[in-house]
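Okay, so here's just one chain, in structure tokens, the form predicted alone.
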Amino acid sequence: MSSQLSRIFSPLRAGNGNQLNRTRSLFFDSANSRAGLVLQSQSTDVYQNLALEDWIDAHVDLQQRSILLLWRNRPVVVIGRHQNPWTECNLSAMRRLGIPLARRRSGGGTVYHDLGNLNMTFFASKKGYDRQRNLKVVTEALRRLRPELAVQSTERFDILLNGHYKISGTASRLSRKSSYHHCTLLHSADRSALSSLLRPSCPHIQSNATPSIPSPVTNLTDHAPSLEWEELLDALVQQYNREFGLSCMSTMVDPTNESSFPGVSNMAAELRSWEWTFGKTPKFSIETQLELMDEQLDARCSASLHMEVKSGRVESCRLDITEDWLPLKLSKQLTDILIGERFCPHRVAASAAELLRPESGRLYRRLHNLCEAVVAVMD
């Protein structure tokens, strides 16, 4: 992280405590009812930042004000509200690298965030919802900074560089009276991580979940190496003020501060939960062939697996396998322990270990091989 970036997004010092305590007055003071706000989150935790979005949307009257929130995250994969994580990202690689998964409340596709990616959230009334106008803030700011960069927004509300490379993607959420539109901006993100993590874990899934549309991406610094974070953020704030006729100064906010944002910690905890991240996945099914092998006898067998998954848990499961390979009783016991279990390789592996305990010899080998094959489908 550059020293400039550290200054822009550094934790607030003790001397700024009064500023934090005044945060709520920025939202609710009647004297500011028509003012715009530009906020910068001091957190790099995705769940805290998504919770801050939810808090603003739920608690601030956006009928007479607009807000721009600037925020960044440590490495994380973020999926849309209606997406299936098993078809969108490489969950096993993410576990190995310690990279978390988050599900946001807006729609749209899957994205990779790290400290080289800037997130911008435009809050407005539902009537004032205008994604193209918001993207104009970004494109005009970039044109003023680097006129040589050919940037343009698209009908899909992305921003392209040189008519080909995606540097910004969009998602949004509309409530009864309010709206927010958030977009990314690739400054200097790890593109190798992006490409390796945004690929499916389970290729055999059949689902009506919203799929992501892959696009070639690039960083701004790949084309403008001298572009610093400080000048980028300053340009965005200036253009936001220019576009909406405002004169906002940026205010640093701490999304973990309960005195400023009461209840925000509970919002973040919900976003961290398995029930939200995986349990909100639209219903899907898996139908695939399992290739089994008894290496000691150099024998092979093929089994058919059909599984229905609802709310992230196995709702039904059928295994078709010849009885001369494995007794029906054992394959039925395996499907029985799967039903109601989370669609999770570690949970299923632990349950399968208990099933294997009383077996030995040929039956143990073949049941173990079958359990491994089923777990591999989930991993």
Given for the second form:
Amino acid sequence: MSSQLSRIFSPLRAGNGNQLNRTRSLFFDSANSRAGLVLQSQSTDVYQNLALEDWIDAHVDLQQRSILLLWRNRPVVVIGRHQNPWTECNLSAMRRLGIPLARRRSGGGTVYHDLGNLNMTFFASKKGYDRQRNLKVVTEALRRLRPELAVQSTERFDILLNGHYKISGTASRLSRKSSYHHCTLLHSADRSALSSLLRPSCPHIQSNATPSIPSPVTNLTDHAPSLEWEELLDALVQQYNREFGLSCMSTMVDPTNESSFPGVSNMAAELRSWEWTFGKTPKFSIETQLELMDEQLDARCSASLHMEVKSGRVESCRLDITEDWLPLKLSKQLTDILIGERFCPHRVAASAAELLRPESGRLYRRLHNLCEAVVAVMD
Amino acid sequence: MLSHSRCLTRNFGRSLSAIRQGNNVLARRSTSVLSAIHPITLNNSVKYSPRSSGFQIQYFRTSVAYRDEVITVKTPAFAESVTEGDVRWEKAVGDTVSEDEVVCEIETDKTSVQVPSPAAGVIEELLVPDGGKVEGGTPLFKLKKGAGAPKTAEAPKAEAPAATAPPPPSAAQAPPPPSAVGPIPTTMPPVPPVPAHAMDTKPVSAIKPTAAPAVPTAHAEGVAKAARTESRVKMNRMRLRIAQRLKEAQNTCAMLTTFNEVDMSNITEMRKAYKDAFLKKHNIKLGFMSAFVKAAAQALTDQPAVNAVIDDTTKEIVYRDYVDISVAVATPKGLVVPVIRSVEGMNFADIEKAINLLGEKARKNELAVEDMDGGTFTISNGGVFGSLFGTPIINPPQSAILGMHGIFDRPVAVGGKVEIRPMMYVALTYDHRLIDGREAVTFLRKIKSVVEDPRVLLLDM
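Could you please show the structure of the form predicted together with its partner chain, as a counterpart to the form predicted alone just displayed?
Below, the chain from earlier opens the complete complex, with every other chain and molecule after it.
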């Protein structure tokens, strides 16, 4: 046992040795055939951490070992693989606060991450995929730490506190040979940010994307104020070792280290791209009424807008508006210019500004008002 | 007789190999040799079927490898007693997939399960709609086994992720072609004549002048060896519209350009002397744009014709008492042209703040329609890309545009001696129907005098 330990840790203790060798040996040391690993990410960038998950899933032989990865992120909203960001979160509020959006590769619903939320990823082979067992690690660890807290995992793989408040949600991904199951744990997250950001931006969307199921949440520190972050991490690592019969210490890893994780920065770049975050939204449509107004003449008009959005871009757009309000040619120009554009208020505003240039007077006012109404639908 | 037949077989053999290579010209020539005998059927490869006009060669492939087999792939069994899931297609009908490539993902109960292709082939039919429910064992899709579309299409795609990773924004911005062929934009060269186009609100899918050229040329070497194909990408509506407007402008305005040069030494010195204090007081950096914007505003109030515009429908000249200057701002998502309103009442600090605010909004995707529409005059800065000299194009419905270019050290004559000064060429393109040559030159000289010595503003000279 001790010789096994020293074989795992002696490369680590090689002082200012080669980081590459250290990390490589962590994963590919053949001496540890039935071993596990506990890793902690140094990064708080969600894209780098998600890319690290992908890298481990793709490159490490998980038939032989299971891995626990602990990580946390700076404030970000993370949606599931097949979700629609416009129905899941308040994109304009996020833009204003500078909070980014990320789409992960596992399924499930939308979550808000910040530095008070702990993420745990359990990597295993497809045969070793057992979510309840993983959640048991969390619940047992919490029971040992604070026995007065009543924590319990549910059938839906949530963890509830006092039978009512959700403190953890789960998502997972099954690839060809491997699997990972990750879950959150609310230690001391900003609950007001959570509730204000996780509400839909666009109310008129019809889509068959995976919906999120909202639940009341609470932080562990609201019920056990003395619980420290490090304490929680240690307890989880210990319980993980106990549950899986291992004896690992947690090792820090740097997801930006290209030599330890070749190809990880490309993966992070893909996760950052608009094509992934917004472009992977399942097809959806918008059907709504626009209330148009001409302030100068104090006149009103109602128009109906129907848009189909595929891969985050406007595929088709129909605007029904009476001829006397605005000539058909102008409203047609607006719908034409939207087709192929990203479903983004900024892009639409730029296109609209382009259209408004040659107009003046009444037509300008009305077209301007119409453009604003269309932009408002997307925001 | 013997020699004759040997000769014949030699010819026969040669022409056969030529035919096998698929060279029709050679085949036609050689069949004329053979036609003298009689049509020959060869057991393995080639059959001649003489037709009225000429000879046709048909190839029959009989080897097993080419027999196309269509298989139906079923939903894999789900783990942990889950019964059903939703299908999300990654590939479409007609896509070529390799063995183990992910065709779709099935979302069951918070888990995303990948469904790989059991063999290489082409997707023939999707049996479940996107988002449809399936259970373990439900038929998912039909795959036609065998080699699909030529691999040359794969080569540029494979290179694309590697090469476009360094500038990640341009990966996201690559023009959305209908059939994702190569990364090289085959439509327009990536570097437009910057002063000309810098004004227009370009769509995202447009070019990133600085980053894009590096990537396609790197590809050109690799891919040019692979395929000399074309790809056609439909023009984006936005681009069509801008193109149409620019052409209209060119057709209605009598456009011409006048040039001048500006000695940037004084303004550079002023900037160097005050930039720290400016930053401390106003919390933003002091740039050169504010000098030019203020100079332009001053000149526009002095020469109202340059701030005016001809209304072609009513044949009137519209003079405006306010000065709204459109300034080109480069954002990661493309060029936007926000407008600074009522510049005539602003000082350098106000202008810098306004430019900064608009730049921030642009970066955060917060620009609204009213931030970008209107404007009585435009300033375009080709200097950021290193341009020396050029003619900007008017942004209708305006009457003039100022093009700033790069600042380069040049020897100039100052007080009878040669000195090296940082010089910038400036260009004013104007509508001659409205603005006379004298007005245009005076306008530009006014800008020059303000930028060369900002004290002129104080003294109202």
